[in-house]
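Take a look at this single chain, the form predicted alone, given in structure tokens.
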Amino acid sequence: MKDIIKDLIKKSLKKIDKHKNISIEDIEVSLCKDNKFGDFSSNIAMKFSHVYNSSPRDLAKKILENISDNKNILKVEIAGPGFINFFIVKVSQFEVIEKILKEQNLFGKNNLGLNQKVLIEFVSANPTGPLHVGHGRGAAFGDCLSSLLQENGYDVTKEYYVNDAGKQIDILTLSVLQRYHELIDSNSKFEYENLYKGDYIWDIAAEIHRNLSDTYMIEDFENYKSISIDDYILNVKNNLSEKKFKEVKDTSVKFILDDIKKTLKLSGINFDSWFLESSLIDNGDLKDIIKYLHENNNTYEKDNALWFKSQELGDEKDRVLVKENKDHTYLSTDIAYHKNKISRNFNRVINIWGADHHGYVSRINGAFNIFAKGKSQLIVLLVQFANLYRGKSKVSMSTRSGDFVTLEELLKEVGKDATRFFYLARKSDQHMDFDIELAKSNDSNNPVYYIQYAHARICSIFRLLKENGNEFHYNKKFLEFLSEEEELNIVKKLSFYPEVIKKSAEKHEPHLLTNYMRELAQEIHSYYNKFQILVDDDNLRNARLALIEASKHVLVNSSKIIGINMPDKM
């Protein structure tokens, strides 16, 4: 009913002017919330009044002069400044019914990213200890997000970036070797000052002392701590061995890694690619990246180390690209990666990071643009982190002290569903608090038991009118009977479903449709309440049985994108 609409308009606006050229995609038609203002609205005429030399009130009023009669429009109307609003024939109405259940699973899928190639990049949590409950909400973010671009026919990739090179990563392996001694020998103290220091620390360094002993002791290896982080890790790599060094930071990674994808799998999220960011330096990416650069008039040099003119690109100063001892930064080793993005001949490259991370996104976004020379797009969504609280404390999120609740921890007591809901249920943007108790209570109150309790109760309408021995017959003379408020408001958000999966889609908001299933539920509960589906009169109880059998395609194909059940008993 929009295209007609849009369809009618354009045609319209080339009477009133042949040589002026609106574009269909640029005619606005969006459904009325308030019934009393019809049931489609355009804003064209306050949107192009500039255009055609009017007042957007009297554009309105050409418009209508020119539009031509269609059997599905009762009425078209002006209101306010200069809105166009299209009453439709009660019978058009019905036709989403009809759409929905011939299409049932492909409702709402349309082809507006056709041909068009996605890599969505999310989670990216360093290796160096669990998942915890703040890496949950950018998990889920990205992964619905993918699931929306999927739904609107883009072709999607999801990549997760694996950070296993670097700082952070030898000192997670100093961290496991420390532990690792001490279950060597109970005699040995150390201080764990800028070292992890989580449990999971202890069971990588007891795996290791179980299947190879004391192949990585070091003598007197108290003594070899300095006051300087990054010379107590030399002093061990130099003693140990490099190769030795290496091993323990493999088994290291691995083992966190595995716990990772675990925990993922808990989440029901599962990734295309898993990229190591020591790919990079083993094939000579970072190398052949930074000589570019340096060659290309990116780079300068000062105090002995490799900066990078990111200043020039938006950024509030240069970085450094390699130190002054020649190890490289993470910047460096992340340009890399993104001139290997835009390598894979990506159309959108989008990469969901932290809030913290705001102030890294100038300078990667100027590095990008200097390898995809407008061939391809970088889009950076900032996800804040959720604050758990159990009754009115809150909960540390600390990685490096060890004191913090896991992820899999928090979907082993709420579960998936809850989880992922109430990580989406709001603008990724905005800060969230995570509700742990509101999350398993089975009430009204919790919007997941709302949701799926709408689709159990249609399930349980079915099965009784198996057990009463009839059957849903479906014709759609039969909708003419639906007349009550309460099943034509049904009606109407059944309408929005598509407009709902674009939106969320172009603007990367899931809570778009998180907050539309919320309202669809509220209506069938309303619904449900307030009338008998299984009617003795057939015309109207089939008419009743295909608005809520439309209903729940709805609900379900909504609930596959946010990637929680839909149970049909509770």
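Positions refer to the first chain, counted from 1. On a predicted model such as this, the values are computed, not experimentally measured, just so you know. Take the two forms, find the largest set of C-alpha atoms that superpose within 1.5 Å, and that set is the rigid core. First, how it differs from the form predicted together with the RNA.
Residue 511 is not among the residues whose C-alpha shifts by 2 Å or more between these two forms once the rigid core is aligned; its shift stays under 2 Å. Fitting the two forms on the rigid core leaves the C-alpha of residue 534 displaced by under 2 angstroms between these two forms. In this overlay on the rigid core, residue 564 has a C-alpha that sits less than 2 Å away from its partner position between these two forms.
Go ahead and give the structure of the form predicted together with the RNA, now that the form predicted alone is out.
What comes next is one chain alone, with no partners or other molecules.
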């Protein structure tokens, strides 16, 4: 319908002055929020009045005079400063019902993505502890965005980057070993500052002890402590042997990863791919990219370290790739990782990061473009932190101190649907406050129940219809019997759905979809309260059933993208 109107305006403009060329993209047509302004309106006259050397209202008048008739359009009016308002013939508005009933779960899908390959990397929390509430937002966001992109015809791969190399993992291993020694000898005290302190460390240590007894025991473990954590790690490695240290490391990482996978499953999230940082070191990729960067004059040596010239690429300063002690930095493996993404032929690479990483964007973007050579595009989306509150008091979320609320706890207490909806209903670049007490104590606060209730009501009507020995059958002629304002409101919402799908994917804003669902549900509830669906008149009954059946399809389609259930009964 929008396109029809755009076309009409374009043709009219052509008649007014055939030398001026206004492209169809410049013509904006939008839905009216107030029915008295018609169904669609365009601001074209105000936008281009200067091009035509006339006042907005005059140009609008001219457009109106030159616009040709169309069977779908009842009348056209000029209003306010120069809006052109289009009133649509009622019957053609209801035609979307027919389209939805025919397309069902395909309604809303499009082919804009042209099957392009997209890699979307999200969560990627370090395997040093369980996922906490802070990770939940990025998880829900990434998963929903993937579904949205799929709905728009992209070929999406969801990937989790596992940081299973580097110092943090060594610290994790050390933390486990320390607890392990405490288990064996309770006199061994845990008092080193920088180790991981969560309860799960005990669990891992206990499992290792249960399965392998004192294999990893070193005499006088205490004595290897050092002020520098690096030395501490080194001492333990040397005395335990590199091999055994790695065994403990692998067991710990696997334990935590299994836990993370379990939590993600509870959230309804499935990753297509788990990419190990360590694989980049093992297969030589890391060495190759450092060599490549060096040969292409993107690096230099200073203070016995190898530096990446990231300042030239927009970063605040240059960054170290290889440290003085010949260890690689996190950045260097990350560059290798992104080089790998490019080599897997993704047209678009999306990273979803916490907003605390924003300073990191320019350097990885710069490195990415060195390798992508324009063939692939990197998009980094930052998700703002969720501040966690328990009532009035703020809860800290430090993995290190072990003081955090796990995502699993939240999912179990609040439920998957409510949690996902809560995360997604807010714009991702908006800081948000998450009050656990509120979420737990009063779950009817969450609009997800409101939407599910609308769906359950529709299902309930169809159940009742069946119990009465009746059946719903559809015929296009029924649509003529829909005439109430509430029916029109619903149908307008329904025809807007494909646009919401398009827009929320393009702009990476799933909250547009959650808002839409809320609005649709509201129209449905309002209608339900005012009108009886199951009336005696066959024509009217079937017409109304067709309307709510179409609404049901849209609710179900959108809920699948958001990742929530739409129960028939609640």
